[in-house]
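Below sits a lone chain in structure tokens, taken as the form predicted on its own.
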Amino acid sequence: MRAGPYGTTDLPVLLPFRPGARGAAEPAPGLGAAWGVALALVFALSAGIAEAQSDAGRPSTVATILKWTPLLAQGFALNILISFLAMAIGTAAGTVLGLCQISLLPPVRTGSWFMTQFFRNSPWLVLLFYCMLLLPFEVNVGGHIVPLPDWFKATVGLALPVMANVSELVRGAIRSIPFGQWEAADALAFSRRQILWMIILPQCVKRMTPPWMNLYAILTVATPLCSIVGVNEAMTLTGDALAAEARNELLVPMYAYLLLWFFLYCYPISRATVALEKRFAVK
């Protein structure tokens, strides 16, 4: 307790978090380069073992993998396309859902909260199966039949949990803004819509960007789940290549090769996420 400016006593207050302060939690470490080196060593070691186990006269393990690389690249490109579309759809829908969670109307707020918690806590594979089985194979748009391919239905299935997680990101970011800013803007006769779009949400972008990027990395490594529902992405094509070669010794190096691809794609995202966390840290 200490004397205030007018002779009163000020109550002790909890100081805001300061990076580097004693007892402060350090940010969680991101995906380290050592994991990439370990994956490369696993791939090299498995390829060497497969080469030792292969029969004489057959193409080498590396030559076989390089032969199937263009096909695997097509499948991996489909994985990236699914991740892009699912993240875009989920971000757009999740932003609306997150804003509904702070609505002044109780039915809207309760309904959006229930939808967020339902899809956020549902297994991603179950949502994939539901979308694959419940969505039609084609839709009639203005008299024209538009087919819905399997990969698009899988994209919708992955967009649902992304929507729920983005909804929580939006709600949490808005709640993290000091309430004094709402009161100050209200005192200046701003409407609620103006306060959100001109004052609150621009500040939320910095707070949401690092976890949003982390969510995209998680979504990318989850796209091989689409192979279970019949989408011809990288995981499915790797299995087809193994079946065509009929060489059991290629099992580990082929999947290690695919795993290395995912690491090389997600590692820069992880590093950028850690950098943005440090840059946008609330002082």
Given for the second form:
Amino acid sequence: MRAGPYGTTDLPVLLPFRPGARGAAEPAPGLGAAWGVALALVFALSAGIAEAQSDAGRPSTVATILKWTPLLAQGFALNILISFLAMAIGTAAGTVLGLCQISLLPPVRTGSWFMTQFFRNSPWLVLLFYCMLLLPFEVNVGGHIVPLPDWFKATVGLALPVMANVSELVRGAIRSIPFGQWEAADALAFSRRQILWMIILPQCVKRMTPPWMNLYAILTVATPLCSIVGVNEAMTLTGDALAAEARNELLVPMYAYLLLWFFLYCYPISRATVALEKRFAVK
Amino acid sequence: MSPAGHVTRTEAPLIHIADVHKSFGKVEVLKGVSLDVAKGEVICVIGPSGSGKSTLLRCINALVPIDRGSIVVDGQEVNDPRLDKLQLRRKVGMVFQQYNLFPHRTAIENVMMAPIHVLKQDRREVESRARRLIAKVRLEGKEDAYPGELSGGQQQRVAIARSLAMNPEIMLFDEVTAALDPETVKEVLVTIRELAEEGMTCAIVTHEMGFAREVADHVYFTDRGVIVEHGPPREFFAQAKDPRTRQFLSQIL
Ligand SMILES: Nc1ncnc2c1ncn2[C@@H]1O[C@H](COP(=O)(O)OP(=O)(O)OP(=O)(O)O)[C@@H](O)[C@H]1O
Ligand SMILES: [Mg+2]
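Could you switch over to the form predicted together with the partner chain, since the one displayed so far is the form predicted on its own?
Following is the full complex, with the preceding chain placed first.
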């Protein structure tokens, strides 16, 4: 627990407001770049070693990897789609849940608090399994049978922890707004709903954006979990490609290649997060 | 001079406070406070820190519910579970020590928000009124500045304009100059004095004794949740009777 200008919080995602204090999941900018370079080196080196180990006459490592790249890209696109959808669903549901956490009705407050804590402290993989098992493979929407593909069920599974984290983010941000804002708005005869939507939440958006982006990056790197429940995303397809090639020396370069993809996607987001934090900190 | 001469004390008071008690947990902050404010009257409340001055003001517009007693504002009983708080607060403007402007809105938007969204008035009409009010508090040219770009004194004057935009019948000021630099205190006090001279009913909590003496029709001294002594400023400051009042005045003057 740390007390800061925004009050005491146990929320790692809220900490990045203070320059110098960052969530553990997010590397410092310099470190991040170093990690990227290291990754590229591992990839190049392992590709080289694989090349040396390959039997003569087989296609080169680089050529093999390039051959599988379109398939990998297809899988990666699914990772991104899952991350977008899970983030959208999680943010919408989490905002509602976060608002419920500050409800004036004690049962609503307690219920939403419990739900938030439950999903925030459950392993993502377990939630993923539960969604795969508990959601039906099709739903009846007003007479129409809509199939629920596996990847969508997995998306819902990932949206749950996102929802819980956003809920905490919303609650923490609302609580960090000085009480005087409520009091002044009360004195001007605004209703509670108006105060929330016109005065409190707009101020929260700015405070929430960097940790929200941080959460998105964490979600994105968690999407390969879906491969465990059989979704054909990049991780699964990499495994398939390796199985098809049946060449052990390809293991390390192929997975390093996949890591590189995720890194290239997530690193700019984390840099943007840091830049935003800095900009907001100045003001 | 103050508009004291115009106040007819025979009318029903605009604010009637009788035997108000308020506790926070075990601490009794108001222990039977009674006072009346007539329409157009300006009262100043002075007293040591923690004596319940802010709490008293907050009770008048129902920001703080009272435990016992009665507060009637313009015929409306505040200590009534069926009270329409929003209705009451439209009549009572309040300005705070910490300004509490909405930082994500410009000065003029701060002034315009409540009339548009609470009173549902026409935006263009509100805007021209807001411009007049900003001019009135001498901030022409600052309409589009964000609160963070204004000095404390300027922010406090925007806060006054924001309250006035609701056309309140009563204004409450809670130590509105306490957070300001000495140089900017005056500009805010001038604004309040003009309001008082225009006949606005004001309840002012202040540590500025010179200002209280000049602007008030009646001065109240509170200590530990009770009104120890009160009177017209000339008598009050010249010949306080209670030893606690004297001691407080000797410390502060
Ligand atoms: N919301 C609250 N919850 C608990 N205690 C409170 C609350 N508001 C005020 N108090 C307490 O009530 C007492 C009176 O506070 P109040 O703010 O009315 O005093 P004041 O006369 O305005 O003092 P100051 O000159 O320092 O502003 C103080 O002891 C304060 O700690
Ligand atoms: Mg006070």
